[in-house]
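Shown here is one chain on its own, the form predicted on its own, set out as structure tokens.
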Amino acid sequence: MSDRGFVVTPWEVKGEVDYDKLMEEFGVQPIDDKLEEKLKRYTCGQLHPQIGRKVFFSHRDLDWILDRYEDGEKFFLYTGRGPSGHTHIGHIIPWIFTRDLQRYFDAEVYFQLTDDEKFLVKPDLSLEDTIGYAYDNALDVIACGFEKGKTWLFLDTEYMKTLYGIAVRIAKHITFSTVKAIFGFTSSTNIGMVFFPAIQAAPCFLPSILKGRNIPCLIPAAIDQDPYWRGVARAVAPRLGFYKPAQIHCKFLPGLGRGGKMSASQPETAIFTTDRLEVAEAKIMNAYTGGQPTVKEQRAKGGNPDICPIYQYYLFLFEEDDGRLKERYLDCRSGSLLCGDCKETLAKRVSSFLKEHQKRRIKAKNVLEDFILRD
């Protein structure tokens, strides 16, 4: 754990994250009222729930890319997934937001599956493992409802003929001392990881190269991935003749245990899209809460939804109505809402969500090839 009390890197998130400190450290801007009003012009006059509830909370150059759009210059969306296991609900939070941005702005989506990175960074995974997980995760991406013909998924190891030409142009302008300072690489870091930042930066410029014109890029992603863009892609973009990619960052959905984000390494604290419904429901019913030890104490003292992962599930995804969300918050505080009842309602909603997602996931197998970019 760092002296700031939490750790946030592209490969590890630990502790209770102070997002204000993180914004200051990373040098990003909060999404303020002025920018929210600007976004509402394109989101049917209503803030997207993930914006209004500060799930997506900070940015780089989001105002710039909206100005370009107002001037008639369309942008593309770039996000991705490091396929080290099955998809959990924390992973799909930014995907759902990206899907909605695609609809609002009629944008193409380029989705990178970094099977190479996870092979390089995870000692227990073979390349066959990460490739397998990449195709498995791709089904979840498609099941989120991205538009066919405007959404392109690619595995690094299978699309490398195209990516490599962009990556080496980037790599030529990035020194080892730079990536060492950004990512904490040491003399024992394998050379694949040292080069990988250039590969993850490459999709920022991919459509511009494929289409032969400079196209603005917006990256919706969790804030732990920010170092790739601020220290690599944005640094080299002017030298390569491209726009700097803009970013919009989301927070981490907490795990169902006490503290920390949802993690596949602690499966009992994560709801996977492939979980059986009864398994997902049991995880929720056994989850940590911000409530009191007994019903009597809960009635007398109330609970603390601010530290409760169950409440965060409602806030991130499972309560559409802001009024009902506020009511749930206040009822928890007052003690009129018991943790068992709150969990039971959430378990039913998550189960319903998974049931429908898993149906779409099965259908996605039939159209998978329509979404995959190949060299």
Ligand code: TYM
Given for the second form:
Amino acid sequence: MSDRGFVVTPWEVKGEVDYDKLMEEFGVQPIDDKLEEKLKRYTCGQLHPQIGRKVFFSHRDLDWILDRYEDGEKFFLYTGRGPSGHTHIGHIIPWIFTRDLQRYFDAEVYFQLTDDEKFLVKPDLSLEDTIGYAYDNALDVIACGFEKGKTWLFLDTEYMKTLYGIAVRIAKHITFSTVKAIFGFTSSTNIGMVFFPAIQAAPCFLPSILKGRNIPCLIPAAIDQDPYWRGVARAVAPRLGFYKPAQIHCKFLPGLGRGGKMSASQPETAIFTTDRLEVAEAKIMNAYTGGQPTVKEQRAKGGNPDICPIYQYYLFLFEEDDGRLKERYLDCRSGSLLCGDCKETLAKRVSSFLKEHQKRRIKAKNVLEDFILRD
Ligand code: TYM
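Show the other one: the form predicted in complex with tryptophanyl-5'AMP, since we just had the form predicted on its own.
Next comes the full complex, this chain leading.
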């Protein structure tokens, strides 16, 4: 753990993340009132709940990309997944937001599946494993409701003929000392990883190259992916004659244990889209909460929703109504809401979300090929 008490890298998130500190360190801006007003013009006059609740909380050049849009220049969306296992609900947070942006702005979505990255960083995974997970995770992406004909998924190892030309042009401008400083690489990092940042930066310019004109790019993702944009894509864009990609960053959905983001490496505190419904419900009923040890104390002192993962689930995804969310917060604080009841309601909502998602995952198999970009 660093001396600031938390770690956020593309491969590791540990400790209690101080998002204000992170914004300062990464040099990103908060989404302020003025920008919220500007966004509202495109989001049916209402703030998207994930913006209103500060789940998506910071950005780079979002104001710029909206100005260009206003002037009639459309942008594309770029996001992705490192297929190291099954998809969990945390991963879906930026995908649902991206899907909504696609609808608001009628934007194309380019979705990178970094089977190469996860093969290179995970000692226990073979390339066959990560390719297998990429196709499995692709079903989750499609199940989120992206638009066919406007959404393009690609696996790095299978789309490399197109990506490689872009990646080498990027790589030529990035030194080893730059990637060491940004990503913490050392002399024992394998050389695949040293080159990989150029591959994750490449899709920022892919549509511009495919269509032969400069097209603005907006990347929705959690803030852990920022080093790729800050240190690589944005640094080289002007030298290659492209716009710098803009970003909109979200916070991390926590795991169901005490502290820390939802992570596939702690399966008992993560809800996977493929979990059986009763398994997901049991994980929620066993979760850590911000409540008191006994019902009597809870009634007398109230709980603390600010440190409670269960409350965060409502806030991130499972309570659409702002009024009811506030009520839940106040009822927890006052002690009138007990953790058992709060968990039970969440378990039912997550279960019905999973049930529908799993049905859509099955249907997605029939249209998978329509979404995959191939060389
Ligand atoms: P990966 O597979 O680690 O994560 C996929 C997406 O989910 C976000 N994320 C989360 N969001 C909210 N709460 C969480 N607990 C949580 N955990 C992960 C990540 O920020 C990411 O947006 N290298 C990337 C794959 C990638 C990519 C991209 C991601 C390639 N190109 C462009 C975003 C944008 C990766 O391993 O993501």
